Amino acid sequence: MPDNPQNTDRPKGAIRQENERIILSAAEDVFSEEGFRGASVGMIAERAGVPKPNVYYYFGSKEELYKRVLEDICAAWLDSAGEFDDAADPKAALTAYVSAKMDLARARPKGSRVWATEMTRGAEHLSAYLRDAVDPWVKAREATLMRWINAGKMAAVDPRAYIFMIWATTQHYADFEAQITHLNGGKPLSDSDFAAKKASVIAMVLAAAGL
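Structure of the chain above on its own, please, the form predicted in complex with a further copy of the same chain.
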């Protein structure tokens, strides 16, 4: 095996692409359960069905693998964040955003949990992203919410507290999936159960802002 610490500079072949995908998926699983420090590369390799040195072949280190997983999650977060279109009216914009967030929670619960575990460790690996992407996004939406409030289009809420409520409530369905399942007689929410909860969340979030 050639000495090449810059694994990411290698040309992409079909095998590489497939194996990276498999390993990243397994890593997301294991990191979501045990966090960065609690997850072992051995567990990830086993989950992915590859030998452990292969994980190092494709990713230079546990940390590099973790960063790649986080990047992917951040991209998904940004995707849903784009649904908060501030040219629309409050009800339409918030409905779309909460809807997208609920869909993301449903489609990517483990990603959400990786994000959550990184938060509990102080979010060191997310600090640049929070500063460069999340913070500006929050400030822009605060401004939008204030504009709507001042135009009398929605009730006067603390914009930031409102945004936190949206995040918390939607991500709860991913992050606390185990609790929700336990409280649902040990069964995960079915698609129709989830759709009903989604509708309820949208309604409540809108009502919280007088919409």
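Switch from the form predicted in complex with a further copy of the same chain to the form predicted alone and print that structure.
There are no partners or other molecules in what follows, just the one chain.
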């Protein structure tokens, strides 16, 4: 299936990237709403506004598309910890990381829920990705946290438990958005409400590390 002939004035790489982005965004929505088993390539194509064969052309199969959606949201989470790599100040690094994770929960709640559903089902489609991408990331950040702890820059927390706490707290605002809405008088959090919650989460994460 060739790329859209109306876009022949654009580089083919840019056309492909844009088409993949549109399909991935639609797939994130559909997988969030229907789950892997309930979703179909036809549903995703309709949501994306593209012919069904285009989805197969770019992604090969429903399973490959599902994996790409999962890896895409996780890559955004992992990239949000860029401050960890060279930061000497744990307070600044952790503030930036938690803030970015909260913003991603706000911006991409459906992607987070797709990930959560996959985890509750045993991560059957993601075992290799967890081993090859997520585990090395966690170990690297554990080492950074231990360096700060050993230098007396933060309290002696369990590094892995601390990372898991950050994940659980920040992703709660995406995965349990419906619960939050119901407990907020049936209204979604406004931007100002969310900003206040983000500030509270950051403060609690820092306090847990004595910062």
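Between two forms, the rigid core is the largest collection of C-alphas that superpose within 1.5 Å. These numbers come from a predicted model, not from an experiment. Positions refer to the first chain, counted from 1.
Participant: Any chance the CA of N184 moves 2 angstroms or more between these two forms, core superposed?
Facilitator: The answer is no, as the C-alpha of N184 shifts between these two forms by less than 2 Å after core alignment.
Participant: When the two forms are laid on each other by their rigid core, does V41 show a Cα shift of 2 Å or more between these two forms?
Facilitator: True for V41: a C-alpha shift of 2 Å or more.
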